[in-house]
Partner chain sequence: MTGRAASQDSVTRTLTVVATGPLTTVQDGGRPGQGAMGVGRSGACDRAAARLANRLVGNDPDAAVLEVTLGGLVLRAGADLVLATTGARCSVAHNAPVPLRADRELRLGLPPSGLRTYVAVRGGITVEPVLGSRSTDLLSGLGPPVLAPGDVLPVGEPTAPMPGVDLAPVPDPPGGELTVRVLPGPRADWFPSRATAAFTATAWEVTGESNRIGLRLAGAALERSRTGELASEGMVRGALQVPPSGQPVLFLADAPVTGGYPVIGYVADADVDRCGQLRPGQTLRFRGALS
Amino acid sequence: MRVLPAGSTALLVELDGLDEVLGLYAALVAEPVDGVVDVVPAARTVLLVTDPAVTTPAAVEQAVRRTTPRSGRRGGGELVELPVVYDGADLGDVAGHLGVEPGDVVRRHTGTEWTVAFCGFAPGFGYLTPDGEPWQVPRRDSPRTKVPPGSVALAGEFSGVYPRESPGGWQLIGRTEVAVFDVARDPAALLRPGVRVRFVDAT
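Taking just this one chain, and keeping to the form predicted alone, what is its structure?
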């Protein structure tokens, strides 16, 4: 663990990898540190934003170093179900890479419970990790200049849903009509760290 200042009121905790991030994040959510107003996980870091009227970065660092990370990636967060039409342009390529039929990809994707590990890339874009057998799907050799909103995709060990039209290099396997990011909703992001996700075949 390496703890670095991030501005005058935040700390950035660097860790070895995603498992360590998720373990520390789960522990900090379950037992909040006094004066920490936001905990933001990423692939290898956890950002802690503090209230300077309540605590100091030094006190928070000491508390974090005393924290025992939780084991496992699964949490008890809210469960969201997303209906998906599995007609993505890359579904066949993903099946070929995995050595299975497209229907097998769909069954495995819907049979897996996913958890949002962290968010990034675009507002509302959650990086979802699987419960059980890991996925390893390569990104596209050539990214698309436009990916439609609601596209459900795979890349590396993650699945995700594009919240808006944007460039992207993930493998598209389907699409959902559910708005995963809506500024008129509270909270605006449907897929937040710790939220569990089940994809439902609506094809």
The other form holds:
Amino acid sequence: MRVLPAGSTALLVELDGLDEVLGLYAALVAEPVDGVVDVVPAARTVLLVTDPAVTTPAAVEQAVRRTTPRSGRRGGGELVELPVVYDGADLGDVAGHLGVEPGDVVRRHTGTEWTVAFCGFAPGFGYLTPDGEPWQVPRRDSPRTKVPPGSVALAGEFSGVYPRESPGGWQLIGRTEVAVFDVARDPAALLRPGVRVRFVDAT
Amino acid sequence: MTGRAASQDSVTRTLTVVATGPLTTVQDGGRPGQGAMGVGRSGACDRAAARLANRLVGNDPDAAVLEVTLGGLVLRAGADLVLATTGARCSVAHNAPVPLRADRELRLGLPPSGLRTYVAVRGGITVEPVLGSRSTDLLSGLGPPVLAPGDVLPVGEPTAPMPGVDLAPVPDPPGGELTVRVLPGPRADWFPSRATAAFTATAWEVTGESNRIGLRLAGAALERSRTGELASEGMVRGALQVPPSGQPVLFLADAPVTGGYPVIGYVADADVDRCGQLRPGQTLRFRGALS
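The structure above corresponds to the form predicted alone; please give the structure of the form predicted in complex with the partner chain next.
Next comes the full complex, this chain leading.
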């Protein structure tokens, strides 16, 4: 664990990888540190934002160093099932890249459980990482200016669901009608860090 | 009769937007604590000014106010209201509570210095909150839409007595050059010492591409000592991020939750408010060490 400075109100904890991030994030949610108002996991880091009226980054650093990360990132979180129609425009390209048939991509995508590692890019956009064999899918050479909401996509080691129409460079393999972000719902984001996801073929 | 009069009064507690100037949004204390969902904090760019405006009219410090960019706002009162303006001074009684009678207008001129004027109304602006806040986040699109002429803004009932203050003696945002304190960022070690030295030696110009998300600065091009990609990581307002161009961006209220370029430094949080008052063409200097 490396603790890096992030100004007068925050600190950035750098870890070895996603599993360590999920373990520390789970521990910090289960046992919140006094005066910490936000905990933001990412691919290799956890940002802790403090309330300067209550604590200091130095005091929070001491508390984080005493925190025991949760072991085993899987299994703890709520499980969400997402029905997906696998008719994405890039399904054939993804299959070609992986050297398999499109049906194999669907079987592999639905055959494993995924965990939301972190959110970013847009409200409610979760970066999902698989339980099984890791994926490695290149981004599209040229990003789309408009990706429809509900698009289920792959890029790098992650899968994700676009919460709303936006530009995007991920490979589109399908679509879901489930709203992954809805400000009228509490919590608004369906795919929050730690939530487990199973995609179900609804083609 | 009293009850009826009160209810009539309450339905007319509104402010009608007659003109907005270049940009007027509703802002409050923002949406802290939702970063893990990818939701940024947002809220007033100059938090201290927004809180002062609220205190002057007896509101909760984080009640919703209007954030007016470069003046030009015209409001018409639907009932007898009390308002206060803070931040950039706009040719009306400033840093002081002012009554605005029903059907009368508040007109904000162009401020001689500073960028953002805050208009608080006693009772607060009570548009519908989104995820616990009435702030418009121009990056994520959350919150109420940007104000447009013809909008009718609901105004709440007062919740606390008036503070008994005629005038808050605070200085106006300065024109010209501003110097703020800087602290090391998480990736200061991605830059050679000549870049960190250039960072604090440079008078950075605030460019016209600046907005509520951040100030785009122009000056010395900061070179990196490390190449390669950085995995996106969390950040908050005050972050000084250096994209491949070497020209830093100082993030303000609508900063993204995560960013993929190295953050060389952070402006001390108390000084970020002052940066939110900088206009294009003004210069910004940083005082402090980055390592």
